[in-house]
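First, one chain by itself in structure tokens, the form predicted on its own.
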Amino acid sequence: MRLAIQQFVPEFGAVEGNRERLAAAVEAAPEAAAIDLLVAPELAFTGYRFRDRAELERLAEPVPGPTTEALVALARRLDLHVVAGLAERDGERVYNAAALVGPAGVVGRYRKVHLFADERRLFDPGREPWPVLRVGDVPVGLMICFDWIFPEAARTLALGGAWVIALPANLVLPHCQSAVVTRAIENRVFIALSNRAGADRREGLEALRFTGQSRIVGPDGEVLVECERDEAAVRAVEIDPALAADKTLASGNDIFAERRPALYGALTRPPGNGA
């Protein structure tokens, strides 16, 4: 599989223009003809810094909808699959979502479970677990941004059979790029972290500057490819996804077969209720 990340700088609120610029950047990339799966950032078409729920609702759209239709058209032109983050409207609810699309249409989507900071007053939290979808014969799991700090998210996907985890993000904290190395090692999976670059500067609101440094990490924790902090770029690497099916360490330990779930009850108990 040729796995790619796209680090992108959207213009806030310019949804149609962002769709066109994202697609044009992918098509212009030297790697474009060989990519099998491309991961683009969280909220890649709206921007991130919403003033209020009403502004978010005006920019959100259904899935399937205009943005996923544009991504499907891109997937058909380049014969690839794309994971991208968007604001999804479903009736009166609005989710921070990620969709996986291919030449045949929308494969599936995920609604962000762990909302960060102001997202909690803007978005509805996802109510379904992290999905494992398929790109050809490869099981691909979806997470979004702040899910990275909860090890249960990546572990749930890995136990569900994911070999590759697609992680669209709009990171402002400095830790995720390092943490995904640990998530890859502890689950023996590939992780494609696609962060945005640049900043959202809205009048009357504190500016947010994003940390860039998108990267693809292998099951042994090796950083296979990465971007600089502020660049807009597409980076790709050839991987053997089936390497993630092997959960055995050099020591001979199988990190999944040797789990002891009967002793992990604290993982599902409320905090402070372990005595």
Contents of the next structure:
Protein chains: 2
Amino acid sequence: MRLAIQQFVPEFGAVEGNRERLAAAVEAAPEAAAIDLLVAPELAFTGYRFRDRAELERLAEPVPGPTTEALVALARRLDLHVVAGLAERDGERVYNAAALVGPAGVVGRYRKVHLFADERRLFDPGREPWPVLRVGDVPVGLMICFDWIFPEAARTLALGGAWVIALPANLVLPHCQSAVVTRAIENRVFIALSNRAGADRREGLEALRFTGQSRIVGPDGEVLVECERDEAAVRAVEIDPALAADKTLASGNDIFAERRPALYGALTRPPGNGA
Amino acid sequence: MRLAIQQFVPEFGAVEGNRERLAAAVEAAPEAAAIDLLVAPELAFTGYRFRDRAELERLAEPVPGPTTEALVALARRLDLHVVAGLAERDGERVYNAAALVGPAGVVGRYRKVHLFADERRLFDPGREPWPVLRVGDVPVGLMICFDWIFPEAARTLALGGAWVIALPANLVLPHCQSAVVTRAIENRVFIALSNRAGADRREGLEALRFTGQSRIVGPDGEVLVECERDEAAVRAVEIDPALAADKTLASGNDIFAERRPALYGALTRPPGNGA
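Would you mind giving the form predicted in complex with another copy of the chain, to go alongside the form predicted on its own above?
Time for the whole complex; same chain goes first.
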């Protein structure tokens, strides 16, 4: 499988223009024709720095909808699958979502569970755990940005059978880029972290500058490909995703078979219940 | 609280000599009198490279026993608490254990749950989760070495109220030293990783070389103090352990209050049960 990350700089609010620029950048990448799965950033079409819920609602759209239709068209032209983050409207609710689309349409979707900072007053939190979807024979899990700090997110995906975790992000701090090495090692999976670059500068709101440094990490924690802090880029690497099916270390330890779930009860106990 | 790590090089099998050298090194450290809690390595008195179970049984000892008595004597002389790893014999069973002792005696003990490589044919696995004990008012959690790769271990301790995690280790790979940064950040705790240095060279057995680089990490992932790869050393740092009581990031997110245990069910499901 040829796995790619796209580090992208959206223009705030220019949803249609961002769709076009994102697709054009993928098509212009030297390895475009060889990519099997491309991971694009969180909120790649709206930008991040919403003034208020009303502005978010105006820019959000259904899934399937115009953005996923544009991604399906891209997937058909290049015969690939894409994970991208977008603002999803579903009736009265608005989610910080990621969709997996392929030539045949929308394969599945994830609605961000762990909302960061102001996202909590803008978005509704997702109510379903992290999904494992299929790209051909390869189980691909979806999580978004701040989910990284909760080890339960990547763990849920890996226990659910994901070999590759797609992690669209809009990171303002640098911790996640190193933490995904730990996430890859502890779960023996591939992780494709696609962060955005640039800044959202909006009048009357503090500017946010994003930290780029998107990377693909392998099950031994090796960084297979990465981006600089400020660039827009598409980077790809050939991986053998089935390596993630084997949870055995060189020591002989199978770190999944040797888990001791009977001793992990504190993790699923509701707060304040003797934890 | 003055928190210290002792990076130490035991001589294989010389249990009594190691007890004396370990204590002498602490007493000779310039800051010895100021230390409140010292963390020493895993299996600090026997060494690591046991030929077989019979040899381990011969070198293991009960808790309380001669080694913890020596540690209590050290704790009284310096008015401090010590966490150290040792081979614990309890009837027919032998555990890779860590004990917390203070001037008043043994405070508590942990028996390693996740055994690494050959440890699985030498030791019995612990059957209790990671304990949170007290050093004065400070809740201190115990885990050992290979537990680091299972995010559930540090998570269980932090959810159980630990502010400081003592992590005695005998590491042969370098991943743990960087992973403890992630463990500190994701749980907002202090972690005192005390690794051994040097090598166990035993006739007829492949030599194992340990990676040193013991470190104390704070709740923001900052490395507060660390050791070189090959040195024997005692390093200490003044910390405010109560910082670990506050799980709130600069973003306003309380990463414990915002956990979603109802979505984490996969983590405690027995294997093969639809996970």
